[in-house]
Amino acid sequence: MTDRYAVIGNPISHSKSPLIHTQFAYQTGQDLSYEAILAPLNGFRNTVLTLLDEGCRGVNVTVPFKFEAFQLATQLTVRAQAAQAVNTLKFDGTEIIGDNTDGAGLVVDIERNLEFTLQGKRVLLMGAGGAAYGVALPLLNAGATIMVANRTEDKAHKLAAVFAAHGSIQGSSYIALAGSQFDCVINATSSSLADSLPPLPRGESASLTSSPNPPFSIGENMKHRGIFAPNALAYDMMYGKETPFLLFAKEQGAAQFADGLGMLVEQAAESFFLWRNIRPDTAPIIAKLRLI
């Protein structure tokens, strides 16, 4: 019998994963099924609980669900823990693993898709919502220093608070961003959805005070290409168009880009081996994606 999974959102009907997914099982000689599902704002518990009668054996999650996964989750990995969110369900049973392969899916596509090493990178960090809990953990794990920015300041210390214990983590202000410079830029806020960019600093200054916080200060009085080191690489979480964040990096002398379409086939994949334990060849399927 054919094994039926799927992907439920809010809305759904944009998601790649069922494509994403039907590749893979095609290349792996899986026999499985994998639709989109629209639930209803106020029906995702009724929706998964349905599938798990009806002998699904696993979903995907994606907003504005993630936090009710987490909620609804039987068991949860660790690193759903630490993310408070949940884009992976798998049945087993009675039981609800809940996981979180976001983070996995955006340092695989970093290091190796990309071939930027995070071992002692210093990195920024934007927003303080799901989307940079969900990958917090998996980069301070792949031994980077981390700096979160916010337009609250006060979320970014609690961001930073949480994962205190697993790596070099601070939060900030974007305005005290200003002096600083990081060899990798993550932009995981909903900015790009609307068009527009975090209030980075520019690299106009040529007389700065030094940061408070010596991993990531350059020193007084130096010209500086704004937040940007040498070989730094700008990372958009958004992916289909090049995006503000992603143009104010190339002008901001930003040495490498990317969108994040290669987090969205790796965390699939991490969800893929999670359901199936096999793990799919990705590079064919991002090569494939990026044509569409």
Ligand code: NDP
Contents of the next structure:
Amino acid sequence: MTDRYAVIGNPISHSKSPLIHTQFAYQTGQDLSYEAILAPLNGFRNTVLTLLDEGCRGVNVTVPFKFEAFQLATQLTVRAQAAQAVNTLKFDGTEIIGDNTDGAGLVVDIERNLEFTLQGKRVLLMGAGGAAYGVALPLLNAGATIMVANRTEDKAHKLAAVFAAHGSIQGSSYIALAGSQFDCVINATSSSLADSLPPLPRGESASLTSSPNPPFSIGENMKHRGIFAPNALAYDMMYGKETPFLLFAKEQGAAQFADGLGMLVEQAAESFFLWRNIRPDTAPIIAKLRLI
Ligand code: NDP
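Right, the form predicted on its own is done; let's see the coordinates for the form predicted together with the ligand.
Starting with the chain above, the whole complex follows.
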């Protein structure tokens, strides 16, 4: 019998998860169906329990239900416990196993797909919402040191305190970042959804400082490269368009740029592995999605 899976969210029509999981199933020869389900904002629990009753094998969970999914799970993986949010549920009899694959997806995308090693690197993590909680532990486990900055500063300090036992992590306001540089800057805020940019301190633009005949001269010791260290990676979890953050990173001299499409496919692959115990080949799916 065909095994049934789904992604639940509100809104959900934009989700690429059905396409991704259908491709994974085709590639690995797994007999499964995968659909997108719109749950009412007050109806997540009922939607999940109905699917469980109907014999569904598991679901992905997206905005705004990741915290409710965390509450609903009867068992949690270590990374879901740390993230305090769940994006994958696996139904096993009456047990609802909650996992969070976002962080693993991000780290695989950065390290394997973008060939950027995180060990020993200074990471600026912008945002202190569900996505930032999901990626903090995997980033620390990969050997990065983290500065978390958030518009509401308190939340950055709270996030840092939650993960402090696992590695080097501190909270900050955006304004206090002036003068610091990072090897990797990750936008885990939802600012790109609103076409806006977190209030990052600006350095002199790369085009100005590298021009042989600048329109006006700045003493070398007055130049400030901004937050991007040499060879820095700028990563926006948003995908599908050039975001204000990625444009800012180009202007400010970052060396490498990535949107969140690779993370999306890699976190899906991690969910697929949890459900089916088989790892799909993600590279052709990422390439295919880039063309859509
Ligand atoms: P949340 O709503 O939980 O958190 C939003 C965060 O963004 C908060 O920290 C908020 O700050 C901050 N924020 C919102 N607007 C601005 C702004 N204009 N300037 C600065 N900060 C801002 O969202 P999530 O954490 O769940 O998701 C964040 C983003 O990550 C979304 O765009 C989502 O699509 C993306 N994502 C991508 C994934 C992928 O696979 N590629 C996976 C998961 C998420 P404050 O606390 O001050 O309100």
